[in-house]
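Next up: a single chain in structure tokens, the form predicted on its own.
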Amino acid sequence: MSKLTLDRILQQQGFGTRKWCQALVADGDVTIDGTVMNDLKSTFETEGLPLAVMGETWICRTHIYAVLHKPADYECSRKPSHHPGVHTLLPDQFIRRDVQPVGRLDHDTTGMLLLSDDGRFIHTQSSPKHHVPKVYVATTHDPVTPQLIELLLNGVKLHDEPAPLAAETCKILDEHHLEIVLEQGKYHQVKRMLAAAGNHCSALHRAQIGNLKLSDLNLAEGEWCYLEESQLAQLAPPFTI
């Protein structure tokens, strides 16, 4: 582990410029275990260091691995066009650390959205060659039929796609809900596949990535949490810190 001065640690964690972080320390706004730390020369092991900055608790992490239960009408963009960005639901430090969504969900799609500032993690979880299975629950305008499921499993032809796209698995949940598992992650893929199969997707929710289920994380819409090692291991492929 590396040892850094407190102002450099705060800058690394996204609390602001080094000058601003030096002022936080000098003004006594940083505590460790309840003790004010205002010596700019003292050094500390960074990973796992518990801080309180202006009363806000923070655990130092080399990289951030997090998951957001994305609500509808939020865009997965740093420069949103018509709706608020998902970053407005996250700590300001995440923006300064360049934490990014791993892939994107449409503004009206809800559910599991991974976030990280680790390029290796982002590539592993978003690259098509890793075949990461993602589980979606789609609400349909017309009733779900066995024929619709068969079409989605066999593959449907989409405009601008060279070959038909098929679901990995697909099943009926009830009259107007189906569960579909995809690996490709094409633009508006579920919605376009349902349209090509003769139905319409009126709502879409991503419920699972790999073996990690959003329902197991107990997050309300708009809430987020860090992913710990045991949860990262449930992704596909499993990820180790």
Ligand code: URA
Contents of the next structure:
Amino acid sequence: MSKLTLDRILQQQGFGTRKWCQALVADGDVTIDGTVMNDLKSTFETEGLPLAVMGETWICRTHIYAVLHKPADYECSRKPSHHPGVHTLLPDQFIRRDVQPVGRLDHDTTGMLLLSDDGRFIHTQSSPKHHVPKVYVATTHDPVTPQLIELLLNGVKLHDEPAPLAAETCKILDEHHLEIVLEQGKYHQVKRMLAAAGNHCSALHRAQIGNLKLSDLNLAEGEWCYLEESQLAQLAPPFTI
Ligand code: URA
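Alright, leaving the form predicted on its own aside, put up the form predicted together with this ligand.
What follows is the entire complex, opening with the chain shown before.
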């Protein structure tokens, strides 16, 4: 990997314009292991470089792979219309680096949302070709019955879809909760499938993508974390950096 000057590294990491980042370095606002780095000519490997920028600790990453535990009442859109955007829950550096949600969750859906600035990752995780299994827990208005599960497994017809859509797996959790696994990500798919099967989804939570479980990440609603290599390998298809 090629080495870069600190101002370029800071710009790539999302600390601001080149000029602003040059000023940060020249003013002595950047330290490495407690030593001020105000030389604009020295070069460094980016990946893993431990910086402190105006006192904020920052480990440099070439790309960002992260998970947010999305709360209800946040929109995934860059230009949200009725609720704050999920980007308001992320560091400013992520916004400047154009970190985006991988796919979308409805504003009232909670749970696991992948985030990245790596086009290759966003593409493989959101392409219908890759059949990424996603596990949802749906709360239903009416009791969950074996007939409902049967319908969802056999496939239900949604009015703008040419062929019936079926769950990969589906099981009763309790009287008003079911777990449904989908490999497609059509608009409002779980809610529309439940409605087509004669029930109503009153709340929805995404609990797992591939083999990676949100519950293993210990994130409260609104919190995010980076995904490390072993966790990226649990996605489907496994992702290697
Ligand atoms: N299906 C839905 O209906 N909504 C989501 O947010 C995700 C899947």
